[in-house]
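Just one chain is shown here, as structure tokens, and it is the form predicted alone.
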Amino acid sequence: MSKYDFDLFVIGAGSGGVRSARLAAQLGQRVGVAEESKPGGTCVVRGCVPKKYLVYGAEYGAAIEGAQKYGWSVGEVSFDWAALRDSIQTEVDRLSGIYATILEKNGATLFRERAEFVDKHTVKLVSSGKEVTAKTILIAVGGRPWMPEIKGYEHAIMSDDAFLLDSLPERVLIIGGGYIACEFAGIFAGMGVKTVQAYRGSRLLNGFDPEVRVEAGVLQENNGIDTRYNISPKEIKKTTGGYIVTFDDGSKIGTDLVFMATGRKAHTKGLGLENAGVKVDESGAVKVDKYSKTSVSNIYAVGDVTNRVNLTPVAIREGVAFVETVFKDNKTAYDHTQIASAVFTRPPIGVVGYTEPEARQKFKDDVTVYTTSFRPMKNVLVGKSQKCFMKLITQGEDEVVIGIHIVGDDSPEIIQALGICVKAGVTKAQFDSTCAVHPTLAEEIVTLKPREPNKTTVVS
């Protein structure tokens, strides 16, 4: 008999934790899982899934308006925030229940309470006070929103709160320029809220390709979002009519709701990692090697808590690799390169591979860039000015495709397939030899021409 209560104990029942627990349990391991919130984690409960539903909801307003140009008669239109909010939460509860069922059906024991480390083999279940031991422990607690503690910051909400608002405000100020800020700005604007987005940088979406960053600013403006650059908040003051936010340049913005979308951090505060000897970096993220092992030999970590690539599918893949390594004696490290991802702005953004600055830094002049910008068919009939932008980056004489960036309708769906091409090392010639599907937006990716000589875009 083992001297431990469990062979594996997982702290966190998000996507990475549940996948790891299920696979280990299927191998006959005794598995325990602790979750302080709803099973499903950030993605299901307060992230990808409910956010995507909000994006869908925001898109209907413009679609209804544009439908008249396509011959549809439209009567009086109204939007019911509470109806959408409650429908989404019903679906969140359903999906969360599925996650719990997956664990239980595969023989894992689910503890619906917070767990904290006592030592490297022991965790304490906080609500019940029970202590349990495990041979191996997996940290999969994810991340949480973070906001700067400026004066009056307690008056602001974060992304977790946005899904449960009692009512929509007439005005919202979103502070931040990352993907969460950009997505929620598009959501609120699409629902008829007067939206201001304030960002400390000169362009949105830091870390993305420079030309994508330019396009992101354009699409926000096309959605009626008042985007302000190069300003940082200093104080939030509550007034009888809402809030006044003062910025470092002396400007002030009045609003009914302040939404801080200023980043996320690993959810390790108070987890007791020091009791187990687990090392973290300066931001609180758990340090791991390529096999997801921490500084303690029997403790591993996957997902956003490690701050490697903070995407749900990546957490799942890391969880699979963890089980292969620890329980199947098959040391497996997940490859974090060339991962396709999307930003669900309106329209969305899909990217995979190198940005142009990254490519030129690594390969110098051995890089060729192809771009196009055009108005999709759907937008022409309704008189919508929003264009689609595509960029393809190649390297070497064979012109291996090393980066693709798309801003436009259906780009997340397109980039999923194109991610396979980049991962497989497909060349530009192979793209060109592929017959286009006409008329589609995606056909442009196999007809791209080189960017004009000496045309470059520099964005700080």
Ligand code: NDP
Given for the second form:
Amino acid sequence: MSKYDFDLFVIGAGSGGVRSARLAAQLGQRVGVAEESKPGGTCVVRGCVPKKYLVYGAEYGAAIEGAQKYGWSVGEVSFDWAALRDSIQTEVDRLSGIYATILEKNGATLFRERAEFVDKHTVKLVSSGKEVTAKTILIAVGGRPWMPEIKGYEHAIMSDDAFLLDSLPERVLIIGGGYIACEFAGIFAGMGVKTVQAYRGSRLLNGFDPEVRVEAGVLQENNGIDTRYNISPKEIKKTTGGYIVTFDDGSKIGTDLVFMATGRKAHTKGLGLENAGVKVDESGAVKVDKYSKTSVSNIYAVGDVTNRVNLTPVAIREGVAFVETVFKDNKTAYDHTQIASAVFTRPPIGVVGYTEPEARQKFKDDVTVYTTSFRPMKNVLVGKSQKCFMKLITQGEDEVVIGIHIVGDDSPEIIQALGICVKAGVTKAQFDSTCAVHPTLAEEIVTLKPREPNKTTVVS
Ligand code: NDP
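If the one shown is the form predicted alone, what is the structure of the form predicted in complex with the ligand?
Let us now look at the entire complex, which starts with that chain.
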């Protein structure tokens, strides 16, 4: 009989935590899970899922407009924010319930309260005051939105709040140029809110391929978003009619809602990691090795709390690898390369593999770049100028495809399939030998021509 209450105790019932707990419980391990909020974590409760529903909601506006060009007569239309918000929350609650059920059905014990470390084998359940022990502990507490504490920062909202707004503002100012800022700017603008997006850099989506970054700026503007670059907020002042935000260049923007989308940080504050000896980096993220083991041999961490690649499917894969390593005696490290991802702007962006600067840095001149830009046929009848952009990067004489970047409708769906090709090391010749599916947007990926050598491009 084990001297511990549990074989595994998981702190956090998000994507990584629940997958790990379920798999370990299915192997017959005695598993406990603590969750201080709704089960499901960021993805289900205040991230991917409700965000995607908001994007769908925003897209209907443009679809209704376009419908008339496709022969439909459309009467007076209006948008009811509260109706959409509430139906999304109902769905969030349903999914959260499924997460709890998955745990319970597989024999794990779910504690609906916060847990903090007492020592390396003991956690305290904060509301009940109960202490439980476990042979192995998994930290899967995720991240939380973060904002710089500029003067008046308390007037701003962050992404968690955005899902629950009482009403839509007439004007919104979104600060940031990353995933969340770009996606929410598209959502608000699509719902008719006068949207300004202010970013401290010169191109949105830092870290993405430079040409994709240019396209991201274009699509935001095509959606009516007023994008301002090279400005950082310094102060938020409440006025009688809303807020005035002052920037470092002295400019001021008036708005009804200030939304800081300035990043996320690991949610480790107050977790008592020091009681267990678990080391964190300067941003507060838990340090782990390739097997997700922390500085303490019986404590592991997966997902955003480790700040590796902060995406739901990655947390899940890290959780699977953790269970293989610890409970199946099969040391498994999740491979964090060539992970496809998407930004749900309107249209969205789908990417996998190297950006051009990354490829050129690693492979120098041994890189060939193929690009195309065209107006998708769906946009022609409605008179929309928004183009689709595609970029494919190959390496070596064999021209192995090492990067694909698409800005256009359905690109997240397309990139999921193309991610398999990149992971499998498929060559450009194999792409070209694949027959096109016509008429589609995706067919262009099998007929790409090299970018003209003298064509100027953005390289940084
Ligand atoms: P990001 O790191 O993507 O973006 C943060 C933005 O805030 C950047 O533009 C950054 O500028 C800016 N910023 C940071 N600090 C300041 C500051 N002090 N003043 C002004 N601007 C500042 O974070 P997000 O919150 O958008 O997203 C967090 C993570 O969540 C993502 O990296 C991604 O992993 C995940 N996510 C994934 C989604 C998806 O898969 N579709 C959707 C949403 C989130 P700079 O670029 O100059 O650093």
